[in-house]
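Take a look at this one chain, the form predicted on its own, written out in structure tokens.
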Amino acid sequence: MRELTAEVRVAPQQFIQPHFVVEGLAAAEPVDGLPGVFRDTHDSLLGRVEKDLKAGTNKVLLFGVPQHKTQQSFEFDFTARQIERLRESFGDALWVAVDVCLCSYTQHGHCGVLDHAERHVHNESSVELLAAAALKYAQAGADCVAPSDMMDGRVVAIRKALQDDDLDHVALMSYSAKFHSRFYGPFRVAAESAPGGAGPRDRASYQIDPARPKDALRASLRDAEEGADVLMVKPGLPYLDVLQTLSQHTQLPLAVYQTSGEYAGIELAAAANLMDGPAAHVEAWTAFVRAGAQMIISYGARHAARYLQAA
């Protein structure tokens, strides 16, 4: 009866698996708190994706981490080469989304370039670079570009860059409701993206205040008007209210990111025998779909089919 009467159903096809590929690594490195997740070399990435494909996970979100950090002049060739290799190896069997941000590229770890005084992130200069990165990734074969920086106007700039290069078919998934959150810890280690040194002490000036959900709605509706194909809420569980509100105000598909902190919390509790980890993940994923998400980005995407079947 529970199977027959369920109002919310979660399917493996809704999941996207994040991957970190790091330039200069001699061998893959495990990410603390995220069992089964690694900072990969270009070779180990291909092996991991191949294994996931055999298990039924055919959608990825790629994070490229270059070896050399800088302040102003950026090259996006390393990440572009990884996209090309994925496309050459797996063709259309794999759907490839690519994160678009500067946090892994900058010496200071912020999502954009700093002004001359190094006190603030300079929006206009950052948007120009983000559009260039998105175009490079699309030209390399990405199916989807996903700006996560939270700069104002980057969606319209990326959309124009794609259209001008006849790449209208490339989807644009905006991190439109990305909050200034404490749930990003393991990710920032994996992506080498923690703010430090020059610039603001944190990202509060450009990520959304957790106490201002209306800003998330405004930002998301703006990104929809600027040409986004998919809107995203990040983190997931602490912001189910935002996800549900957004689902009532737009007809665009909605994605939710089960962040590294959310995922690690369940895994750590399960390792201490305080909860059933797989069942807890399924419960969280069900909550995401119940609140309005069609897509779930999760470090456990590769386990979704198995966990859902056992639930």
Ligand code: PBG
Second form
Amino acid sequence: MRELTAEVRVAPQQFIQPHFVVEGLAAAEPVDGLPGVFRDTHDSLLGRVEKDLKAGTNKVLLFGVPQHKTQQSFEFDFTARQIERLRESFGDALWVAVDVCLCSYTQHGHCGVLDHAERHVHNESSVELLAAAALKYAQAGADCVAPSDMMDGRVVAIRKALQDDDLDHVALMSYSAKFHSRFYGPFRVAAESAPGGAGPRDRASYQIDPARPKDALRASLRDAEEGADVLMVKPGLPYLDVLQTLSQHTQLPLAVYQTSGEYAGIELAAAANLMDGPAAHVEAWTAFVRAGAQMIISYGARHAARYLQAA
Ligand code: PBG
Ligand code: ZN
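Okay, that's the form predicted on its own, but what's the structure of the form predicted together with this ligand?
Now the full complex is given, and it begins with the chain already shown.
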């Protein structure tokens, strides 16, 4: 009866596996808090993706981490090259989404470039760079570009850059409802993207305030109008209300990001024998689908089939 009466079901096909690929690394390094997740070299990335692909995980979200951080002379070559290599190695068997942001590229770790006084993130010049990055990744063969920066107007700028270059087949997934969250901790170490040094102390001036769900809805609907193909809520569990409301206000497909901090929380509790980790992940994933998500970005994507079967 329980099987027959379930109102929602979660399927392994809904999952996207994040990967970090780091320039200048001698060997893959584990990421603290995320068991089984690594900062990969370009070779170890291929090995890991190949293994996942054989086991059925065929969708990835790539984070490129270049060695040289900069303030103004951005190139995006390293990440573009990784996309090309994934495409050469796996062809269309692998769906490749690429995170588009500047925080792993800048010396100060902000998601955009700073104004002259280095007091604020400068929206316009950041948007120009983000559109250039997205275009380059699309030209390199990405199936999907996913801006995570939260600058205003970046979706329309990326949409236009793709259109002008005849790259309309590339999907644009906007991190449209991305909150100013503490649940990004392990990620920032892995992506070398924690804000520090010049500029604002944190990302509160461009990421959404947790107390402003209407801002999240407004930003998401704006991104839809600007030409996004997929909207996203991030983090997941603390913002299920936002996900549910958004699903009632848009016809676009929705993604949810089970962030590094959310994932690590479950893993740490499980390692301390305080809960059943796989079952807790399945419970969280079920909540995402219940609230309206079709796509789930999770560090446990490669375990989804097994965990779901056991549940
Ligand atoms: C930054 C970015 C973040 C994540 C993806 N891209 C977080 C941040 O604002 O530092 C979060 C991923 C995670 O925590 O798993 N553009
Ligand atoms: Zn960023």
